[in-house]
Structure formats: structure tokens, C-alpha cells
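Only one chain is given next, in C-alpha cells, and it is the form predicted alone.
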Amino acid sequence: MTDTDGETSVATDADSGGTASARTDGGTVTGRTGLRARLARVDAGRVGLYVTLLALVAFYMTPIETGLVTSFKTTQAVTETAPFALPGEGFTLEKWQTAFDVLIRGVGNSVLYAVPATIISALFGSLAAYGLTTTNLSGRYKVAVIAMFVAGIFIPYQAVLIPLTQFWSNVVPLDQLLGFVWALGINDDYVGIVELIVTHVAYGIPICTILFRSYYKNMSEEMIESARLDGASLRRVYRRIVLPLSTPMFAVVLIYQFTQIWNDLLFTLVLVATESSAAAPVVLILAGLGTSQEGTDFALRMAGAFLAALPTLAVYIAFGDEFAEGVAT
């Protein structure tokens, strides 16, 4: 027994180098075989897809990264470093503080007209789409009405600038009609805010109507018919059934409309005109931010651009899930 154990021990000691070597070689062979097997299972198409997606992410994120890091640089660091390079010792929050102080008034003015115009145009578009979907109009008349809404979408802003100016100056002079409001101490420059609300509502109703109609066409007709057979009026059906089920499409319309209205500059230039106005929206103030006789302060402009974009980003985050559901339907 002792001899056997001794021989075994000696054999093990004598062959330990060979055994270890064999195990090492075997492990290496096994690892290489497993690696080859995994590589053989790789789908070339999937690899190409991921590479393309990563390239697109880099393509779209590079300008954002460049603008963001530029906004944290001093004026000297902007000229001495690459646009996409980190600021390093040139880091500063002064540009953000300056941009906030300059733009906060414009942000408030933009909220004053963007939020009401978005909500009103969405509600009117929903009502119009509900009427077009449930009405008993013959096909010919219904097509004509829908064609008018579609035509309203494709009217370019530039084509209505002069009629729009004449309308608010001569046909409906709000600065005179709202004289009792200005008598309360409110700056009469805010007549431009009222004009922007009405203008964006009028321009937004066609696209909102078409979007809601495409959604209502897929809604269960049996459910609506059963409610009407139970005696519910069209108004009650809309308020109790259609409106609660329209939440996903309202998210789509609200995000789209708010973004369009918030970023619009053309109507703002026509109806408000100057950034020195008390009612100047953020896009109008942003257009002149960071410009002077000494040159352009790119860091300040980038900081202002990101601050101006925060409300639209907040809307996307708030309605993101409903937006995805509405788009899917």
C-alpha cells in the first residue's frame, strides 16, 4: 500500500511537468476551437447592421457633442482648441449663465403662445377628424372637405406673409380691439403673442385633422355604434369614448405641433419684428445672441441653443411612451 502510494507520488512528481503541459495545450486547443466555433456562428449581416448603426450614431451625435463642449469653453479656449475637444483648463459656466439671463424672458414669451396654440390646434383637429370620420356626408363631399385640409398643409409660410400682415393690420387690428387690456397696464407689444396664437392654430388645424383622422379610421366602429344605440349623442360619444382613446395620437400631435411652433422664426419675425420687444420669443432673441462688432461668441450661441431646446426635449420625454404608441398605430 505504501509502495503503491509512493510510486504514484513519484510518478506524479516525475510527470507533473508533462501533465501540466498537456493540460495547458489541451486548454489552448479547446479555447481556440471554441473561438472558431463562435466566429463561425457570427452573422455577417448582423455585424454589418451594428456597424452601420454605430456609424449613424457617431454621425448624428458628433455635432451635438461639439456644440455641447463648445458651450463650456471660454472665448480663448474656443479659438485654441479643436471644436470637439474637451475644454480642459478653459472650462467655464459663464456662457450658460449669460445665455440664461438673456433668454429667460423669451422662453416665457414662447411658452405664452406655444402651449395654447398647440393645445387648441390639437383639440380642433381632433374634433374635425371625428366629424369627418362619423359624418354621413356622401363620399364625394367628404373627399372635397378632406382635400381642403390637405391643401392647407402644403400652403407655404412665405405665400401668406403679406396677406397675414394685412389681415392683422387692417381686417382685425387687435392692437385697437384689445385697448381695454392695454389699459390695465399690460404692454401692448403682447398683441403679437395673441396674433401668433391664432396664426399657429389656423396653420396647425389641417395637419392635426389629417393625423387624427388616420387614427380614428382604425377605431372600432362597433363600439361607437353600440354607444349610439344606447342613446349617446355624438358629443357624448366623443367625450366618453373617442377622447380617452385618443391619448396616443394626442401625444404625437402635441409633440409635433409644439416643436413646430416653438422653433418657428418666420411668423415671429413678421408679427413681433424685433428682439427688443417685450413680447419677443426665444427664437427671435436667440437669432441675435452672441453677435457683436468684435465677432461671434460661439460658446454663448451654443449655450443659448441648448437652453432653447430644453422645452422641446422635455415634451418628448413627457410624452415619449404615448408618442411611440401613437406612431405604431
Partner chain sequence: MPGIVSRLRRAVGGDSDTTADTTGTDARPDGGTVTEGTRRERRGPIERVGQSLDDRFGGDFVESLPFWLPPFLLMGLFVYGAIVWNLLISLTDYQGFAQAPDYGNLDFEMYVRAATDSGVIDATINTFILIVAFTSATLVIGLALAILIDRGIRFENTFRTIYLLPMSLSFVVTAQFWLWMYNFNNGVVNIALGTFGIGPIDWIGNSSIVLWAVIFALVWQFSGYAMVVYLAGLRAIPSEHYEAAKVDGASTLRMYRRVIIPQLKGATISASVVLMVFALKAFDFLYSLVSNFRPPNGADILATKMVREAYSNQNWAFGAAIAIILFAMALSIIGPYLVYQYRRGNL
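Moving on from the form predicted alone, please list the structure of the form predicted together with the partner chain.
Just the single chain follows, nothing else.
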């Protein structure tokens, strides 16, 4: 009896609390209120708010919408119709077809390094964050190490570019070290892919570590502490407790990191160099697409841009909340 009473009273509390909070934000009343009452509440300020929001949607979507409709237009229609208007009679899939033929090998190459680099850097980030967060370390030294991780996020890559080139050509000449792979008939341009994986992992570690650390800091300490008191080793705590609890954060980090690596141009430009290379990633080919002596083929460029953006767009639309969390941390 008492149990049931307790439950009902809790439920009522929660209910009234919910209604109250819905009203304090000054907005739309949900529930029993009639349509007329709701209309009466719609004041001018509210209308203005939504008009502003929709105008902003137009502002953020215009470049994307313009690009999308343009990608379906013939070269003639591009100059003759308004850039944001639907193609109408000038509709063609030809540009998408051309862009697909040119870019598809680049998409394959990008997947080849973006996926492993994303997974490895996320794993390293999780390990480093765990080793530096829930463990008992002397504060001073820990702060110094963490400060180096944080600063590592913000380094402009230009400051490491020339040593990076030197490193891959003189110190670790993977091109020669992997001679046996090229002997199997694989194009030796693919050394660039291996270099890109290692490079992206190394520069991705700081952000992954800090993202995981912010998550581990807020994790319940009781479970870990009691496991430690029972004598569980750090490795055991990580595998049995921390790793399983990290799944939501892994989603955030993998999505963020994949977008970053897929979108990066600078490293591909330096490590793969030419868009004609067999190992050229999609961003590298896209950067030179549709330019010729006669001028720029905008429809082709737009189709290519969408093709290159497709994986990140798909990830973003499917996991928008995780992406937002990743950038906000």
C-alpha cells in the first residue's frame, strides 16, 4: 500500500513539474488547452521569432540548395537559369555521371585511410584518457602531460609540415621499407595512404584524448574505486568497466574524427601531392575538378562537391546529436 502511494505522489510531482517548466520558458503550451486559447497566445513576438528562424534557415541552406540544383543542370542551363531555380528543361544527370567516374577511385582511397585512422586514434585517445583520468597520479606531472595534449589540438599544421615531409622521405622511407608490398603488384603510390593513416592518428590523438577525458571525468567513481579496492588491475578495470561504459563517447569521437580526417586537404596535398596519383583521396581530386582553359564547369564542380561530401553528410544527418556533442566539448 505505502509503496503504491509513494509512486503516485512521485508521478504527480513529476507531472506538475513538467507542466510548470514548459510554461516558464514562455512558449507553446502542450496538452489540454484548446486551439482558440493557443491562437490567443500566439503574439507578434512569437511570429517574429519563427520568421527570423526561417530566414536563417534560408541563409544557411542557400549555398547548399544552389549547389544541389546547379549540379543537375546542363552547361547551357547553368548560364540561362537563375542559380537557385530548379533545372526545369535543362535537367541532366551527365555531370553527376562525370563526377562519379572521376571521383569514385578517390572515394575508395579516402575510405582506405579515413576508416583505420579514425578507429586507431579513437582507441588511443580512450586509452590515454583512461590512463590520465581515473588513475592515481601526482597532480603536477599529470597537469603538464594533459596541457601538452590540449596544446596539441591547436597546433597549426603548417608548423609541422616540412619536418613531416622530411620524416617520411628521409627518416622512415616507407616507400623503400614496403618494397615487398609493391612487389605484389600494388601501386607504390599507396605508400601515401599508409603515411596518411599514421599521420592522422598522431595528430588526432590530442582531440580524442581530451574528448574521452571530459567523459571519464564525469563517470561514476564509486564502481571503479571499489573494483580497485578489490584488487582489480588497471587493465581489468578498463576492459570490464570503463570500455563498456565508453560506447556513447566512442560514437561521438568516431563521428567527429571521421569528419575531420575525411575533410582534410592539407596532409593529402603534402603526402600524396598530385591528383593524378593512383592513391589520390577524394578531396584532392575535387580541389582540381572542373577547371580548364575555357572556364569553370560549375555544374560538374557542384556534383563533385556533393559526391565528396556524401559520406560526411550521411554521418551528420544520421548522428547529428553526437556530432553536436563532439564539437561542443
